[in-house]
Structures are given as structure tokens and as C-alpha cells.
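Presented below, as C-alpha cells, is a lone chain in the form predicted alone.
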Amino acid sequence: MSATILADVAKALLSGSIEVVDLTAPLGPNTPVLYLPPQFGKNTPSVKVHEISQYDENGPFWAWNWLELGEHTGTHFDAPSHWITGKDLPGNTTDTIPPQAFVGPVNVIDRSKESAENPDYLLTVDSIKAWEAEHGEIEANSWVVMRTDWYKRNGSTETFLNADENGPHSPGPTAEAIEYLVSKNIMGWGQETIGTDAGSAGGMNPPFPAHNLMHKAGRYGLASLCHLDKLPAKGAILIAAPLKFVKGTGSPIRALALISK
């Protein structure tokens, strides 16, 4: 059953029944970077790109270069070692997470509407159990991602963090929703914003939850996705699969999904 299964998804791709969408964004120089607060010390530096040959003398038929970016930059997965609730976990880094989390069913919590009218939107319990009496239920170990089309500010730093001299304002979830979220053992958690918490997460108990109680689960997050605009509330596959760093507390990433034109 396995092998026809496979062989039918195959003949799919082929034949353009099946799309693939990108969900990444340019990773780059001019790629947006979180910004701490001055107490917390280093920051994560741009993304730098190093030559080291272009057809040249120092390499005369190849190009290729050296990259300097941090672990959590660009479309990225955030292993369950990036937050101090999921230190001590087994298999908790990028090195040593099973491969069947990388590939998965995806719900789509579509909130863009709500997050175009309020940039503080924040996702709670009853949005996401009303999301699921019309869409079905959340299923164990799928993805939940929110669509709020925050990745069309990606072009913008400034736009993008989207911060005054009240700290960062950008939608996510209330620890509650994520307190949910859990109970139904999803394999992660994931949004179009810079991170998986919402701005005003620092000031929420505990802080910033999604980090906190999706890693103390051994689970997973997912930020700065795109063209979550292009998927359906259900039945897309998503692809996540972070570089396979040593310790890693998580990875850039391609992230992709599977649709059925």
C-alpha cells in the first residue's frame, strides 16, 4: 500500500497535480534580524557573504563562498535546545531530531484580516476552536502555522520588527492558545513574523510562550514563514528540515509544502 501510495504522489508531481510552494524567505544581507534589548548583550549580525572564488585566479572554473549568519536568521525551525525550558531534553537539537518531524500535515489558521486591523493581534483558545469547528479538528503531531501576511513587510527591517519606543508590535499567540496547542501534541508551531511569539510576548506569563512551552514540550517552531496566503486551512504537507548543525539549537531552513492544484 506504502509503494503505491508514494507511486501515486510521484505521477502527481510529475504531472503538475501537485504544487509545490515555497514558503522562504531571500536569505541575505539585507534579511531581517532580531534586535534584544541593550541587558541582553550580543545580537545576531547580519547575514555576510564571503567570496572565495568567482572563476577566477583563486578558483578558475568554480564560484563559490563562505557565510557568516546566525542559527535563528531568515525562515527558520527552532529546536526544542534554543530555550532554556527544553534544555535538558533528549534529542534536542538539530543533529538529533527524528526526521519524521521535518514532514508533516500543516493547518493553516488563516488571521489576516484581523492582524491588517490590529498588528498586536493576538491568537487565543476560542479563535483557534472556532477555526476548528468550521476546518475539523487539529490533529496530533501535524504543524499549526497562523497566516497573518506579515511576510509581505519583509522587504523592511523596520517595517517588519515594526517597533516604537513601546518595544516590537507584531501578532502570535496568547500562552493559553499555546497551552492548547500542546495539549493536542502538535509537532510544532509556526508564523510569518521574526520570530514564533507575538511583540508584546515579553510581557506575558509566562514570557514569551510559544518558545517556552512548545520547547519544555520537546516541540517545535517555525518563524519568518511566507506565502502561507497560497496554502489551504487543511491538507497541504509542509516540509521544515533545518541543516543538520552539531548542537544546534535550530537552522535556516527551505521550507516547502505540498498542495493539490
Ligand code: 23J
The other form holds:
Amino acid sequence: MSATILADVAKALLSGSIEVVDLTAPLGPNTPVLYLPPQFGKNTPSVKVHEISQYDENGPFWAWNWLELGEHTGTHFDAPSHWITGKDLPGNTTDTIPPQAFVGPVNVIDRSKESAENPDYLLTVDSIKAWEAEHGEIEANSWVVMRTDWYKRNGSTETFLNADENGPHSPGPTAEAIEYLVSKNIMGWGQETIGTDAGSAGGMNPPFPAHNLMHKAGRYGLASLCHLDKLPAKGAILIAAPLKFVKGTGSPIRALALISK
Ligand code: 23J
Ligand code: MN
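Moving on from the form predicted alone, kindly provide the form predicted together with this ligand as a structure.
Now the full complex is given, and it begins with the chain already shown.
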């Protein structure tokens, strides 16, 4: 690569012609967490912040806290080891994934209108192909994320999970859509909901297809992304790096996008 490309990026960052967009939800005790029904086992707890000192007798000149935090909390990264289908793959945990995976071009499929009309909206293969016909082909090792504007519900667990007696209602991909994206060798799949799958995904074949099929292919997931409405369909660079948890199955991230203004 010519060194001038990075020099141009540096100039653009300094001049403001490249903007950094924050795709991250606030992380704290009010962050919504996934609720899975008892048939699926245990749930992840809410974030807890434990004070160590606050410029007081426990630390006269300093403030610090320690955190109680699930790996899959808030805006977060799913590693292949998160799912049984990815459990034996090499480089499948947050400390062993090659860092090249954390920075890449991102394709933004806007299905906000469809999701507003139908909270159970499912992205299909035909819908992805229609997007590609309009915006260009999805390249290998690029990220694919679905904009739904669901992040606007991310202030409260009730509106975010959107559950009734039939379970949660939130948009996501069909199993076939994920198969198609895996066939394109994408870096990973992300969306704005609590996880990478639709609310109805527990009843799909296979259950939780974005998890099952993406992680089986050694690829990654991003959940609870925000502000995808600020990104172009193509052309942005996504930066989404998990903490280097030893043997981690996932991690909260500070998800960022670079866009040109
Ligand atoms: C475990 C089981 C089902 C789901 C999830 C976790 C997530 O969404 C997650 O955060 O990975 S749907
Ligand atoms: Mn997760």
C-alpha cells in the first residue's frame, strides 16, 4: 500500500472530512440484558458498578470502580466460541481472533421502514440481493449490518426486547440470509437489537441461525449497535474491537465508524 493513503486519512481526520461516528449504546446498570425463557437455562445479569473509592478514605486522591459485567452486554462482539457450532475452531475467542477482523468496510442494509411496520421483520436472501443490485456486491471480509432504527428503543428493556406472551418481537435475518452471507465469506453480521438474531429466532431452523451459522463459519457478530442511520449503505469503515478477555466468548465494545463528509 502506498504510504500516502494513510497520510491522506490522517489529514482528513484532522480537517474533519472524515467523521468518527459512535455506534455504541451507554453501558451501565440500565443497559437492557437478554431474557431467555427457563427452557434455555440461565440468563446474563445486569451491569453492576462497585465503587472502590471516590476521593475519600478508601482512596484519598482517586476514584475508581470495579465492574460486574456479562460478556454479552450492551453493544458487544460475539466470538465463534460463543456457539456450540464454533467451539472447536482455531482463533475462536476474544484473545485469539486476528485483529484484522476488528476493522473493515461495512455494508449497511437499511430495513428501518420494514421493521417499523413489522417488528418481526426478517431479512431474506432476495432482499439482500435487491440491496446488492442497488448498492453493489458484498465483498469477502466486509461487515454486513442491518439498520432497523431499533436502537431508538434501547433506553428500556421493555421496548427493546418487545416481548409479549408469545415471546420477543424484534427484527433479524432468516437462516437462508445468513447462509447467503456466509457463502460470501463476510467478516460478520451485526444489528441493532439485543443479539444478532431476531426475537423469533429460538423457533427457527436451526435455532438462532445468525449465531449458529455465522459462528460455525468462524465469523463474528455485533449486537446492540446504534446510529446505523448515520452511515451510508457503502463506504464507511467499521471499528469494533472486543476486550482481550482470555478465552472470552464475547465482549462489550466501543463500536465506531469512519465516514467521509
Ligand atoms: C445466548 C443465547 C441466545 C442469544 C444470545 C445469547 C445473544 O443474543 C448474545 O448476546 O449472543 S440470542
Ligand atoms: Mn452476544
